[in-house]
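One chain is shown next in structure tokens, namely the form predicted alone.
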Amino acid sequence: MKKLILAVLAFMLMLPNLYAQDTPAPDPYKPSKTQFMVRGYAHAGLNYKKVGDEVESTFVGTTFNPIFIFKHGDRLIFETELEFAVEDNKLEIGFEYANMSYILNDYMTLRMGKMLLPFGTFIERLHPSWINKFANMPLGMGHGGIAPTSGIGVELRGAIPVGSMKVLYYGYITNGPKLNTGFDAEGNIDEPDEAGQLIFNNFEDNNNKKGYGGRLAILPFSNSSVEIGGSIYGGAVGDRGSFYSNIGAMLYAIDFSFVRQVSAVKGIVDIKGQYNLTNVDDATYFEPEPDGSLTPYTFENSSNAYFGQISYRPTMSGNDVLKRFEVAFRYSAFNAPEGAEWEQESTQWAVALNYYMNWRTLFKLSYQSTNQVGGHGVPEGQTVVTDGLFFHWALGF
């Protein structure tokens, strides 16, 4: 697989002799032309959830996400995105992403630092609370999923015309996610209930063997209504000399959007979905009993997760009011492995009601409802329904 991904990369970096003719090449003695940006996103709203027979109401909104871009010139580009979130009464300050961007050509980027992987389409394109139609992600999805939401590397991306047809590409190296044993790097009981878990915020490698992955997508029409990909994630994520260093993990996905005005329904019909796989070597692991000891214990460390979602918006509408409005559904699952301490199976649907101040500034009504066996805090062989309604004011600028 290493082989493979390498030989993609060694291809695509032949890509800029193959194409060099229509871009041509910069005069590095002219003054270059640079360019600062603001941009980002924030939300507020209220959140009403029924767990069991406990309710739960509360105001939200203490999220904003700025996104700082500076251009250098018509090929460089400095990105990066932070977010300010109040979590158990606390401000936290979460470090999204910071990377550089050269354009190579008209049909290759190089970049650098810390990214959101595109790893499917979810994290990297629809994540953002303005872009999502729903008031949360989709099970399985984002921090503390079962697929990467970022990395820290070295990335090249692109798109070719292929006829009327396009092709987009991305590959890359990173330093790879991590194991979670049940134990901290002095060897002392951390997490135990957590023991197979990937941890994706590796800021510093824990082994020399990085992390490989790309995504390859196809865009078969010409007004690019239908995008269809897949991707591939994997490399080894146990610490260097420790028990667990020769375990490994494979990560996959596929992905589908349609996005189009349909005259026969006079509006947008918008239609996406994605489903992840991970894999992770077998491995033994080991459970605290009250008197001190150790038991191990294995399984089968195999995961998914996936959704799928619809919104219609009447946009060739003669009313005014009408055409801002949108309605939305989704449907996703999330099913972590059987044996492990954090096993569960999980189903969500969603239903939500959008209206658009303008394009990037809506009030979002949703209702979804999620059932849950197994996990954290649920009861072996119970069922937890949770009902939740919320009403956000989501702004992106």
The other form holds:
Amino acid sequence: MKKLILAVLAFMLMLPNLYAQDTPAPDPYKPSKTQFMVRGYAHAGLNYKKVGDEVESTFVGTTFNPIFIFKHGDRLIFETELEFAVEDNKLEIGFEYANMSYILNDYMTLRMGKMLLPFGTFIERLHPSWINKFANMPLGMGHGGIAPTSGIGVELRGAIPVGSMKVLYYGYITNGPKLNTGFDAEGNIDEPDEAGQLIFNNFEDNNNKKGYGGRLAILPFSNSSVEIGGSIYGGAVGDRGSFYSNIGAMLYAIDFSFVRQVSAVKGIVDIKGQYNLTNVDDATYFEPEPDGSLTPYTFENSSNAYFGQISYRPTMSGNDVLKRFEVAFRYSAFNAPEGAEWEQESTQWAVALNYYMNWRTLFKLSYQSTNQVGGHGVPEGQTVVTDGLFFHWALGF
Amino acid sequence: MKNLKTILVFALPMLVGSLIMASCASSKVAMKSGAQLWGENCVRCHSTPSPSAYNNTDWETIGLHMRVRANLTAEETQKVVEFLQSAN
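Would you mind giving the form predicted in complex with its partner chain, to go alongside the form predicted alone above?
Now the complete complex, all chains and molecules, led by this one.
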């Protein structure tokens, strides 16, 4: 009996230990399903420009773009990017995008909010300073360009493997761009020199007619080294109830990318290009005369801009210093409509020598030369040549 | 007409070149390792990140962010994140 009581007591004393072995102690460092990150990029540098006989030399930056990412579980993510930059001695704050994405299934993601538009690839993927191999964007891209940067709306996107290939699709509805008519909402003359341009930073729907767009791309190789895409975006652009209410626009882009580490040249070869075409319906605009009268005029409102770039980095070199360098060349052009107040033909070539401190930090030394015929500040019939030397330090984090 | 000609000049060589290259395509994504996919996909836009740059939890957040931003497939994302987590 005594032995039995001792055995029962011993078993009872062991119970908590047995239980402890089955149930691991709570891990105070176990990550939660909800995560928050701040990522982004920044750059600073020195710009030297020569326009005719005029020389401009100035330090620039730091431009700072924090990206706030909130991950709620495995399917829902919210992200927003701000831009802090000093321009004209003032702090400018830009609201680049803010949108939420929900993974519907393996092949479909729903996005809503202010988004970088997948019109070509440059704006959505390549423009951040730590990714862009040059100190600035190609002609016709970015703020004031003819390709859209962002829009407010809803988008479905996804990637579908097809055998050894991959197809990417994007379809979106936004409030759409707005036509600059040379008049403001009250009918006062406003920016008449830019009549006929599209305003992409128009985030309220000015005509209750949405803009529709999409991109389809194919990656024919299983190694994803080649991507070919086509984009389209269009809709009504005139203000509702105005003289321009029936004016619409259609924008097109094709893009190409080849990136591959090629053994024969012991490094990464990166070739990219994008062609943008913008067509706006013909409309009558008005040029203010010194006597206060208005002279009507019209023009075929078609613009295009394109760029092609190639870079090489000897990543397979046995020399640890050499493999950190990269050389790049880019050619870009912008052609605005003949007959418009903003008519111009510009071409630009740029070369760059980049040094990567690590995968996300680089020094960019680039030289570029731009020829511009027409446009603001260019005397009629003359060509203005702008040469620039840029030294930038860019960082992604 | 001039614009159409320009588009064709850009598009046709790309199309023909891609079809030729597609015929040489080899293994599918399902047969690839996370390390391979990490090396092939990240570099399409930027340098390949070092696995040690972030911790396991951060890589999951970044993986979801990049899945949307770069339009990666579910399988590519999962394999790349698992590789980065195992190598950091």
